[in-house]
Amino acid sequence: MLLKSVEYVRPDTVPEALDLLRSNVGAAPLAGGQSLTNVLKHRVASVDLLVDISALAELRSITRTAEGVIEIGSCVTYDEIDHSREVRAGHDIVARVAAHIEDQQIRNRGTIGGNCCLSDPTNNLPPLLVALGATMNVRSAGGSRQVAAEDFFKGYFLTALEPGELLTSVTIPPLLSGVGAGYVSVSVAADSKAIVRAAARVEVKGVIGEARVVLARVASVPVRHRGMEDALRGAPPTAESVRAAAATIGNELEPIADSHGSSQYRREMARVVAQRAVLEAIAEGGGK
């Protein structure tokens, strides 16, 4: 199915893009277009004006501070993340996840900003960014603000972005000594959508300190499981402790059922992937 006729503009600066988004009610930003183009082709939604932000240099940079904080522009592609020395230097897990999103053609065009702003529960990066404690940097014609990743995703295809706002970059805090991250998915096939996934960030200093455990595909947004996090805190970093903590994941989850898995199956697999993600994070942190 072909696209309906739509106006297209390619601004030269971020302020110009923001002004276009503010002054045109039916305007939408276009980055990689891997999702938006299909949405428009299938008539799921329509826009009056496409504001192409893909070439704006300010949105395409990756910077790493001396303290290890990484900032990734919203129009940086998955492939660029995968091959970035700055990302690999201190946030290798982000590069590894980006390297396995769909196929190479999609990785060449798809962007971190598009992946997040679509807020599709099947997307790879949102649960990882929540687990890593990332901050979403948002701008409008009236100013800028920061939104914690766990507050950014509001529901199916819904984010904290207001009309006229643009996600300009994502800031990820450093993974310091003794802190590791893990990411595990169960998928129908290697290149298909996940049935359930988990991401974890765990601090180990003799015992487990701060821990973040995030589940995806069990709700409309990535879910931090506070019960498992509380059970991990102060426990020894052993498989037995992690297994016991994962047992706190129970019937409070109400994942959807579909042709690939029932709600009960997803609940049971959530415990499995959560354990694996935490153990991966512990192993990574212990290697620093």
Ligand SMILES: Cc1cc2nc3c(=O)[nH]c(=O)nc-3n(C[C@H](O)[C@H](O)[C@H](O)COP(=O)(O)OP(=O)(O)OC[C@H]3O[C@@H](n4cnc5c(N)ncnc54)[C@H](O)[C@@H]3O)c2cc1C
The other form holds:
Amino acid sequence: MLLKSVEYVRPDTVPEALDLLRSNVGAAPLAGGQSLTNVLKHRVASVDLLVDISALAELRSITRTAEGVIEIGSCVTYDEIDHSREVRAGHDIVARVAAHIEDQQIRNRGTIGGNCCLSDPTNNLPPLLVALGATMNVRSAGGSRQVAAEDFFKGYFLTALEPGELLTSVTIPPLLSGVGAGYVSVSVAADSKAIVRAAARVEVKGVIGEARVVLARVASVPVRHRGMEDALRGAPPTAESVRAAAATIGNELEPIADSHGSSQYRREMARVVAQRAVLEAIAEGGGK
Amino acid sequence: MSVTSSSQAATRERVRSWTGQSITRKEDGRLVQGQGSFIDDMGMHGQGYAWFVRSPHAHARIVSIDPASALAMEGVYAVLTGAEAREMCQVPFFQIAPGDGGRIEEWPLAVDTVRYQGDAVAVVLADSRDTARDAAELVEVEYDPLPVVVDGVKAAEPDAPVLHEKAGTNVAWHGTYDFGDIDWALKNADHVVKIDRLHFHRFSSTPLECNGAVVDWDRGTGVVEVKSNLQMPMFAAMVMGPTLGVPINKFSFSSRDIGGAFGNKISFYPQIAALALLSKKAGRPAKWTEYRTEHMLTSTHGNERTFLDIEVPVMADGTILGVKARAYDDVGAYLHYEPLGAVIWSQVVPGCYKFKNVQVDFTTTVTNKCPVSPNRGYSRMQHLWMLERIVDIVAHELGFDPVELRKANYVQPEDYPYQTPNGCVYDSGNLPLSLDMALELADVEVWRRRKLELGTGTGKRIGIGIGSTLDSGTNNFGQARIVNPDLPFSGNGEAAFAKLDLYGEVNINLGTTPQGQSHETTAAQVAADILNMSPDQVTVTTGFDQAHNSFVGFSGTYASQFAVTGLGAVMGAVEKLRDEILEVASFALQAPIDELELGDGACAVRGEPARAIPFIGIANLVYTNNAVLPIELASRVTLNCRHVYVPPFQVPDTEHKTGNLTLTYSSQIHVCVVEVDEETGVVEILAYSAVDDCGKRINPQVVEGQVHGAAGLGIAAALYESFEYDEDGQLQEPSFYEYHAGTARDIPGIRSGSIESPSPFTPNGAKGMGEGGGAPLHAVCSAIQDVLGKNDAIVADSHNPWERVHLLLHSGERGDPRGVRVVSRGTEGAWV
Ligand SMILES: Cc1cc2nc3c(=O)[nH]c(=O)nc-3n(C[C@H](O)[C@H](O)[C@H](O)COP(=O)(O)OP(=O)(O)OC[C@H]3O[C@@H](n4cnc5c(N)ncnc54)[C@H](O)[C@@H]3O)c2cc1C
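Got the form predicted on its own; could you also share the form predicted in complex with the named molecule?
Let's see the whole complex now, leading with the same chain.
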């Protein structure tokens, strides 16, 4: 069969889903299915039981606190994020990035949880969530825990999730006044994979305060570039100082090479996109 | 005045001439409502589903194949291996190449050796596609890897691994084309511009529908029925017949709607032959629908060509005297349609230009890569790209304005019909006017100002590029003899059949296989004019069917020719039908033919509308009431009229490689304005225009559709699409994940314009135009060249992904080799 035959269940509650995941070694959560079904089609993963979590109401809500903290359920789709007033209100960049993931069909099905749990280095949301300092809320039949986005992505198709655990939601701290975010990619074409990308969250109070600069496609997971972050802290929010800070990005990166870009090109472009993402963040933060 | 006798819901307003009108397409109704008949919609009773077992290696000996586990699977009907298939065949596939190249052997499945990643070694038939796929995974194949060659130039070197032992060399064809006197030109030029290397990359224009076929070898009748989406079915029949030992009249090929084909659906005959043998072995029809990755790995790629040691003699005033170059065409592991690429380019030896001295030393090599076959703009595109690069590089090096340099060197409007150095005749055109129009459509004046205003330090540069091309159409197949003088091919032709049916219906049958070219519509327009009725009253049966259609050996849809050959045939057949109708009407109305006129599906005496006979009356007299007619008339007139349009060609001079190789030359002038990001090399297209001159346009909107389609494919190829192999012969872009086929979001709005320079050589003044000559590749490269500085390297590759552009932008700073030199004659005649 194209898809090897596999059991499918659609639990009614999160605890029920967690139970199924715990008691079946070959079980995997099915969210939007935009990646998992392809993976199964290519027969690179063996799954015996698909636990369809996509309709669980508990995983499908978006809430925004008075302080501007936003929590997005793991099964909220890109399209829903794009059209969410809560997200647009304080986290426009999350909506903008979600709005540009591939085509409408994928945006109708693909979920923030699936996007993160797949841990595909080309996926759009992981570097942004790391830059924004998001927290991944994880539950298993045994309890729940929180993992910083920064510690969540472990490698190609590998996350901090243990067997039996579900990502239930993602919490993103507010982008308060003076804090802005930026997201810049060099892509093969309009709706294709990024060759390299950067996401940044920058605080400006006269000079640059805290800065988080995250690079993607230069390693198996999104990486924070501490060197650039340190160089930014205390610097004036000008193009020159950002350029100087980006110059700290160097040979410590050993990006992959493929037919769309050599390792060397990716390293050089990492500097360019990091610089642009930070400038975009400064401009956005300053506009508030 | 409205049409009265049509039962169709949407009848059209009567016009003076349907030809030249952008009437809506007759085929759209069914196509946009999902009522087309594509290959995966087809089936036959009792069919099994086929899946090919393919080599993961680019070059290897097949040590053993064990299908036992696959055969043991439930639902598996049969497995056919390469060795078995060979046993069932008479001879290898027919080869076009002479000499060594002609000894290259290909069978329906690989025998003993695999020669590219994806080469098929066996094929499984099972009760479902999925079962066949699962079973194919169980076929155990042991390989012994061999050394690999993936570079078309290196393949010709003596120490390269040889793909085909029987040929003893990877050089499938070699020949020198020598027109005019290049040595004289190089000696007498004021400047010689020398370019080390230009490389035209490998890509394939992506059809939405992959290949497919349902094949039945009927054991009772011996008839091999092939339903497929082949775009040139009789070519496949001619190649497969001797191999399978099947006479042509025992084949029954048919092609219905085709979901895109840009030449890449000409040559999947090995797969079809394998399916025929599989069907014979299993005793049931075999259906195969190609997977996308299978398509990208194994269906076909376009020709990859490397030009070396290019020398261009130029006079001080900018007159280009000629070109000298060595060309290597890398055609992949087997010769499908090749080495015809080694001659097809010579339809456009000087491109749009007047220079007379050309020497090209041409080598076709085989490599451990997917076999190539024609891809929209086939072989001319590669050559035209080189010529356009040359013109831009000459302008760049010697300080000429690329627009003025082109205009000064173009064939001028008054030169037509213009004979090229190798005897081709450019029929008509107006290149300088086309260029002016294209520049205006793209608002080039505005962009030139913007470019100056932009200045330096902004990180952005604006470049303006031009692509001038010819789309040569209606091949003289005699050119095949230039690669192999023993081939029994020459001329060209197409057949059509026009019929008045029993109730007076007008029906036209074509031998063509349209894939979006609107044959149903344009054939109806032409017929409607001859019969003075509405196109709605004319039924055109499209889709090729060997059992029902009239065809000739050349029938199909390829190489920009339908407007000439196809419609030439339709016109001839409908004129014959009209004459028969008039003859019968003349008897019925007792009036001389020259007093009769046709209108709205009837024939009347001019000025006496009451004296008329409708077509149903004519049909009645001929088919079911013929005792009323004089016996002489009744036994001569059939209302079934066939016509074969034959273009006026001679056999080319194979010794000198000269002759009239194509009948018509459409021109396409494209202008592209880009903005390049200095830091990243990212190229954004700001404006794009295309001016097409294809002579008389039968349906302008159909022409425009072709212009847009060809432009989109070319732009995507220039910036996004490339098939690259690593040194082990593994394709780096085997799926859409890696191979970015251009989408609507990538392709800019295209402003198109047209002029009509009617062809004096065709029945209707039209010219073929569907291929478009790859103009966007030329225009995009030209625009990138335009942003480069004096010390930067030249644009030397037809594919320019961002990293390559980035390297070019900064090549001057790094002091990279520029890849070009100018040798000039000093005042005292010395070279400096
Ligand atoms: C043609 C194509 C192009 C694409 N291009 C892009 C792109 O450019 N950028 C991009 O970001 N994405 C892209 N995607 C991927 C798409 O965004 C997917 O939707 C995403 O990778 C997975 O999300 P999903 O909801 O579909 O998850 P699924 O496919 O259902 O699941 C993915 C993986 O995550 C696990 N999983 C899902 N949810 C949870 C959860 N809550 N807890 C624990 N594990 C979970 C699953 O078990 C599975 O292993 C593309 C997809 C396609 C088909």
